[in-house]
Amino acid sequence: MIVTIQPSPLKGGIYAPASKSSMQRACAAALAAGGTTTIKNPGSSNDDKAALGVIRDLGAEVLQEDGELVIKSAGIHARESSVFCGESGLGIRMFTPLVALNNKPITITGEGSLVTRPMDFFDTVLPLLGVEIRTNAGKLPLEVKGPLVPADITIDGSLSSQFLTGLLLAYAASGAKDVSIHVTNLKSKPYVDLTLDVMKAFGLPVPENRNYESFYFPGSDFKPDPSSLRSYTVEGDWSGGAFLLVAGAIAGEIVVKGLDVFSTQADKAILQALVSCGAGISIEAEQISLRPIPLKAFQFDATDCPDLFPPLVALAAYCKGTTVIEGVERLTHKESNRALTLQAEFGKMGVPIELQDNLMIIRGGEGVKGAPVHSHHDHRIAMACAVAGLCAQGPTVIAGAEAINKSYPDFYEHISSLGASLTIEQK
């Protein structure tokens, strides 16, 4: 699909997405908690829909009503001898130990950039917790085989917390008892407070985080109870938003709802960047304001928000100066390496960025080219490219548009909507 923006400013409100990563954690929580949960606000991205397909896959009953969902589980009972993650490493990361709880031979799958990225975590770790395991060569596919026993294990946290995540669920719906998960190097802590807060809802066994270097499961009797009746409401999302946020500061006068400003989400985040480059914004509880006034370079670290890094430098490139963002290391194993694809479409669009060790430096604020631009089939890149094209000078084309659809599939409608001049052609 080929999505040209044409430059044009942007007015009115409009109601951010459903968070995919409160999404998907709610999903595991669901299965592994058991009873019937009723979710509101749903995500409907097609890693959303990848994480129900698991639970499915692995006992779960998913039915739709009144634009509500609801997952009927009686705990983790695989019903297919193999899972696939679509596209989603939340959810090859986060669904595998909970894979690794049953007694037999499963094999995970995926699609896209997920079968090139690294797996290796597990061969090093699931065998230390009783778990057979076999890799292509440290990626996809994988085939475990369990049942995961928990044990006291020490495991490195710098590639993703979302390691963590699949452990901490699948230890808590073990009944771990008097075990703890030390780690080292751990970023994103926030998707690490986000994951505890999900199971502390769904009343999973929480561990006891001790300064995030390691967190004990003390014990408990917890067995899933498939009588138990919960609701749960999806957060909106801030990954997402955030790109209606920047829109919002560089194109026109628009009102964001639906964020909380209160969530453990990581990249709400982002208000700290707009704040620092004097952005036009007014936060209240149940909205934020923009409006577009001249933008200055600013400083920032993404080292636990890398997500923000698309979306930072669409607002980067039209503030006056030099902006410097911290975190590129957390950038290469995303769906396409996120520091060379920003570097090299935003050239296009005449934004030089430079790379120096782990600081991306944009420079800015010069004006900004509309050109013939690619996603590299990374969603966050395609959607970079539309806000920094709604200013630009002429048009701005982008090939491969439709990656959008893994995280955010409204978002030409949306922006639309708010009155940014888009056509759509499908190839």
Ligand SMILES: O=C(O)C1=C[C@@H](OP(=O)(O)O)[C@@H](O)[C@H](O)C1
The other form holds:
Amino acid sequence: MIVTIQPSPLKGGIYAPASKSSMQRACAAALAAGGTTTIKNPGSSNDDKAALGVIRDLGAEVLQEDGELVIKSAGIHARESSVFCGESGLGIRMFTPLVALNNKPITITGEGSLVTRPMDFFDTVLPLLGVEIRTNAGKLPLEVKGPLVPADITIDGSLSSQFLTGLLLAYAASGAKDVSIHVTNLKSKPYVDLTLDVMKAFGLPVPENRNYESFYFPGSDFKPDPSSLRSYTVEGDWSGGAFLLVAGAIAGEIVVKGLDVFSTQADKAILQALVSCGAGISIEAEQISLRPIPLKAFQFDATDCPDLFPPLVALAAYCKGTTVIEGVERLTHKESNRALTLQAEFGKMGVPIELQDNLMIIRGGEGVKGAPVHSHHDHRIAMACAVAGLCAQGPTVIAGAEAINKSYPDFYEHISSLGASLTIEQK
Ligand SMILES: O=C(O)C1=C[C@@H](OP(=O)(O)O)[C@@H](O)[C@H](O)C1
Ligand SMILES: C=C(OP(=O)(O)O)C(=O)O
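Right, and the form predicted together with the ligand of this protein, after the form predicted on its own?
Expanding to the full complex; the earlier chain stays at the top.
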């Protein structure tokens, strides 16, 4: 799909999409906790759909009712000998330890960029928990045979927090007693807070968080309760919402609703960057209003919120001076190598980006040129180019624009409803 964005002023109000981080965790927790869960504000991204597929394969029933989802579960009982995680990094890393709670061999697969993302963590860690595992040299497909038995372990948290999210859920679901997961060098910490929040909301045993260095499970008599009833509302998405907020800061007076300023989502930190660059922003409990005013370069550490790099680069392109963003090493293993893909695509739009060790240096405020760009099949690169295109000189033509379906399928519709002039060509 090719999307062409014409420079256009924005105006109006919009609700942020549902968070795939919140939705996928809710699917896993509904499966593990058992009973009947009503999911309100469910997401419909490809990653969300993949999570629903996985929990069906692991024994849950999923029904659609009036815009809500009802998930019924009697605990984790694999129905299939393989599960498919789509392109979701969180999906595969969160569900693999849960899959391994079964005592039969199960193959875990995925597609797109997921087949090249590192999973060798599991080669090292799952055998310590009694799980047999075979991988394709640390990549997909993964073949596991449990059951996983919680034990005291030490893991490396520097590549991704997603592995820890999966282990925390699996330990909780299997009634871990007097054991700890010790973690060194944990990155993306707020995502672990979100995991613990969701576990609590679903009545799963929540470990003691000892300064993000160890997570201690004292023990509980937890068992999935098929008669329990609960409802969970999927949070609005600060990661997708960040693109809307940046769009408002550069291209028009808009109001973004549905973002909880008390959320534990990592990407809520976009607010700090918007304040640092002097954006016209007003933050209220129910809505965030933006208006375009001249912006200045800023400094930001995105180590714990790596998904903010793409919207931050779109913002920095319009900030006068040299913006420095720390945390480049966190970008290598996402849907694309985002340091390189941002550098390549913004370079085409006349925005020079330098990479120096862990720093990204963006020279902005000199004008952005509309140009033919490519998403590299990465949803956040497509959205960053689209937002930057709103105030560029000339049209921005985005190839591989369908990548947005991974997290924010309504993105083009949403910016179009705010006044973005765009055309969509199906190829
Ligand atoms: O847990 C999550 O929902 C996520 C964690 C982050 O990954 P890392 O922990 O690998 O940084 C983030 O980049 C990803 O998009 C979603
Ligand atoms: C990296 C991302 O997701 P995941 O790791 O879950 O595939 C993302 O959404 O930017």
